[in-house]
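Below, in structure tokens: the form predicted on its own, a single chain.
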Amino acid sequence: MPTNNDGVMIILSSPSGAGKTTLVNLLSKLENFEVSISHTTRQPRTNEQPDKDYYFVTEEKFKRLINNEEFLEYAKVFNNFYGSTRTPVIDKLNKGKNVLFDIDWQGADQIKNKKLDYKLITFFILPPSKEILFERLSNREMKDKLIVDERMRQFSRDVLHWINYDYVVINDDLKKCYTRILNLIKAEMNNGSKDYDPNYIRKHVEKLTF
């Protein structure tokens, strides 16, 4: 049964490039912070470690899993599962531990649909420019242009999700947004002022939709 003494949820979504799981694990090293560690089905990258960045699982293991009921949250994303497992995340919450999210839109409507008895704050993280995106994903491992293109296509779908989340923060200085981001979660957590601004936020989303 949750009580007071239970850790937080943080869900950080973002689309394809515009720097979630850098600012997730920046939080990590905080005190009592822990990444909930994802299911996936796709080849690790160059620089990831199993069992440390994913859980890399064939699809059939994570259809499984499926099958079991075992996730609070999946999702298919470009061609491959994307999932977090119920146990180790309500496991870190009941020992106070405040638990990070890295995941899309989706994930993140199905939590909040679980309505767990757990405090969840969302951020929604989003680029300074269209063309500031592109340039990101042309520098990533993706020196093949039909998947920068259609990177750059699912996210004139993805930002249409912002309105969805408690919060939405632009990544247009890794540092800076570390920080409002963090300053956020403390307010939340001892329901202090917040400095956001939403219509900010709303004239760049037209900005980058336009």
Given for the second form:
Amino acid sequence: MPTNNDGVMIILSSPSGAGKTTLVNLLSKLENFEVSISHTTRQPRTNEQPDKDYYFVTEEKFKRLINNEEFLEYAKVFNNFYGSTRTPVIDKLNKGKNVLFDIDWQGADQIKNKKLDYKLITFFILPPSKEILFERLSNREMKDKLIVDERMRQFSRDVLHWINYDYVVINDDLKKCYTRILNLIKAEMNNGSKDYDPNYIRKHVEKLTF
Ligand code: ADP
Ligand code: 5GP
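Please give the other form, namely the form predicted in complex with adenosine-5'-diphosphate (ADP), since only the form predicted on its own has been shown so far.
Once more the chain from above appears, this time first in line as the rest of the complex follows.
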């Protein structure tokens, strides 16, 4: 039975390469914050550790988890399946841990629609510009041009989902972006005042989608 001592669910979504994984990893270092480790059928990147960054599984295993209704949410993203299993999340929340999700808009919608009895705060992360996004993707993907092109093409579709999130934050300087998110989380938890300007965000989205 959920209580006031339960943790909070915090979702970070973004177009690929905007920096949500980096931000989730930073936030997870805070006391009482833990990451929901997703399952995925995609191949690990060279710098990724199995069972820490993701549970890397076969499509067969993933489908078994779907059939056993073990997912709180799951989605197909870039031809691979990704999902968050329910039990570890609920266990953490019941122990008072705040749970961070690095998931796409489809997963965020599913969790929102479940209307669980836990507080939910959703963030959408945007890059400062498309040029900078391209640079970040190129660095991360080790110049795998096909992946970079695919993710840049997807950008204009992904960015449209910003409207469904509680807060949209621009990841220009990493430290500043992290602090902005943390202040908003603290304000939400303590019913404090929020330093947030929706008009500025709307203008930034217009620039990105022009
Ligand atoms: P996402 O999870 O949104 O796809 P990542 O967190 O993997 O994005 O970030 C994409 C790349 O950009 C990574 O190489 C990361 O180190 C880098 N990066 C993230 N935030 C910043 C920032 N504020 N300034 C410069 N580089 C960044
Ligand atoms: P990547 O392959 O770059 O790690 O992730 C690709 C996309 O899948 C990102 O938008 C990421 O947030 C999303 N993703 C990662 N894990 C999950 C998950 O468990 N569920 C959903 N719905 N999306 C996820």
